[in-house]
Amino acid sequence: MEVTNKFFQQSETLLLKHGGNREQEAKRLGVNINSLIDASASLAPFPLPTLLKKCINKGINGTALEIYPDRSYLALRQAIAKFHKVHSSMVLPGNGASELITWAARDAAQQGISILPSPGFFDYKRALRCWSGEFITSPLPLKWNSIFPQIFPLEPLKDVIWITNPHNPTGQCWSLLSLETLLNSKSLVICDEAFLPLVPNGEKESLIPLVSKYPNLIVIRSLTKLFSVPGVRLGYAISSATRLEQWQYWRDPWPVNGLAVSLGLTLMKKDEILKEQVKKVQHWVKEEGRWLHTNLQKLPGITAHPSATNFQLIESNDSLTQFRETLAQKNILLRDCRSFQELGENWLRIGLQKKSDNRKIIKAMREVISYIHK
């Protein structure tokens, strides 16, 4: 019983760190899950395109569930490689970006000490601990302007660096030129670009075109952020063929299921769907992101920080823990930032929503602030 309780306590800690836990929050609040506006997760608020729904239904009714996927995922690797203009041997699909982060961490642990910009995504630490990898954190400045892309502000002295572009949780987009300088001095650079396709003009800052030139570079992408289907679990890594061949040897067989493979093939082969979604999502980030930031700035006692992507950080001189809980009672979930080193209870992260929900969030925040200041 003690072991079981410890496991569930650890699970709850991970949920706090990740956000997006609508089911547990709905049970805790005693409400219907569909009544919640979940701004603790950062997902695009658009329905799945009809062709992708048909693809999933075809997979369910066809062979995707009846046969093992091709263990090498050759067709999917070729489709992704063609889209990014790299060789298929430099692509490895994974069970979401998280699985690939785990294998990147194994390489990182063998290369020396990792430096993790802080505040940052907790999963890098989780992955490094799997392999007893050493790491230190390097604090990022917590004030920045709204001109993106920005120059990466750290000059790490250690062997390995983990980059998130755009950065999570700050929303800063780093310039390609400033990141390339790291490749000339580090034994390994791991760049997580899961949110980059959502950033207006973000692809210009991608490190993928540099992978052929730098064998010490790993780029990790997600195929599900744009389409709000994180449950599908589909990501991919782009790196040297030798590195990815080793990962394939290390990992479990068939980590990517047949439905995910089918969805990925449809997206990459019919890339007009992907390009149209990118266009729609980037327009949403630009327009709604600007509106949300402007209105957050008007709230008394709140400092809203600029963001290039679909989430924004806010801070206050006072604790925002009760503020967040009061909003939850109004069926609005914001991201608790206490799990981000360098942040704490004075910070919250807000995932951009559709127009009507963004307005509900601002309205509810005004009401709570007015009540607090009575």
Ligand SMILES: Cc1ncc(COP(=O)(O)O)c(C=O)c1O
Contents of the next structure:
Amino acid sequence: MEVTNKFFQQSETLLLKHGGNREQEAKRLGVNINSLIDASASLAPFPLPTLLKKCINKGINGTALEIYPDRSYLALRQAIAKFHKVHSSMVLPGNGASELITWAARDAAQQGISILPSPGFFDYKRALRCWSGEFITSPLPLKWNSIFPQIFPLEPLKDVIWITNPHNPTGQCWSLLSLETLLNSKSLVICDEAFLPLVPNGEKESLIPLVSKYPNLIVIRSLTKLFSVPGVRLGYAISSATRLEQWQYWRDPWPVNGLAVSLGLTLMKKDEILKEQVKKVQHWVKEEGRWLHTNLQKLPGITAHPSATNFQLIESNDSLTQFRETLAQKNILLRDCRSFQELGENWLRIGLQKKSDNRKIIKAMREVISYIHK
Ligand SMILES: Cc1ncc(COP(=O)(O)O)c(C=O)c1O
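Taking the form predicted alone as the starting point, write out the structure of the form predicted in complex with the named molecule.
Time for the whole complex; same chain goes first.
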């Protein structure tokens, strides 16, 4: 019994650490899941392109579920490699970026102490703890301007550095030039580019072109955010062939399922769908992101921080916990930032939505603020 309680306590803590708990929130609030605007997660709000839906259906009706996937994922690796102009031995698909973060953490734990810029994505700690990896957090300045890309502000003194580009939760995009200098001084640089394809002009800052030159570099990508497919679980790592061979040796057989493989193959081979999606999503981040930021800035008592990507942080001098709950009662979910070290209850993160929902969010925020100020 005690074990069960502990397990549930841990999953509660995990829920607090991640946005996108729409189902649980709908239950808690006693509303239909579809009536919620979930701005606690940061996914592009566009339906899956028809061709990809067809590809999933074809996979269900065809062989994708009936046979084991090719254990080496050769065809998918080749397709991703061609898209990124690297050798296929330098690509490893994974069960979402999260699985690959776990293996990167195993390498990190062997190399020494990891530096985690803070506030940061909690999953790096989870992964390092799997391998008893040591880490220290290094605080990022909590004020930044709106010109992106920016110079990565930390000068790490330890063996391994974990970079998120653009950074989660601040939304800052780091410049390639400032990141490259780290590669000469660190024994291992892990760069999570899960959100980079969503950043207007972000691809220029990718470290992928440097992977052939630096064996101490691991770049991790994900399809989750760009295509809004957290249920598919498809990501990939780009790094030295020797490192990725080792990961393959360590990990479970067939971590990427047959449907994710067919989706990945279709996307990478018919790369016009991928390019089209990138164009559409970046346009939305630019236009809607600007609109949301401008309107958040107009809210009394709120500081809106600039972002290069599809989520924005807001800050107040007072706790925003009750504000967030009142918005939840109005079916709007924002990301609680209490689980981010350095942030806490005076901060919230807002995932950019489609136009009509962004307008509803601002309207509801205005109403709640005017009610509080009455
Ligand atoms: C920065 C960052 N990297 C990686 C992930 C996980 O991506 P995936 O769904 O591919 O495991 C997330 C999910 O929230 C994230 O915020």
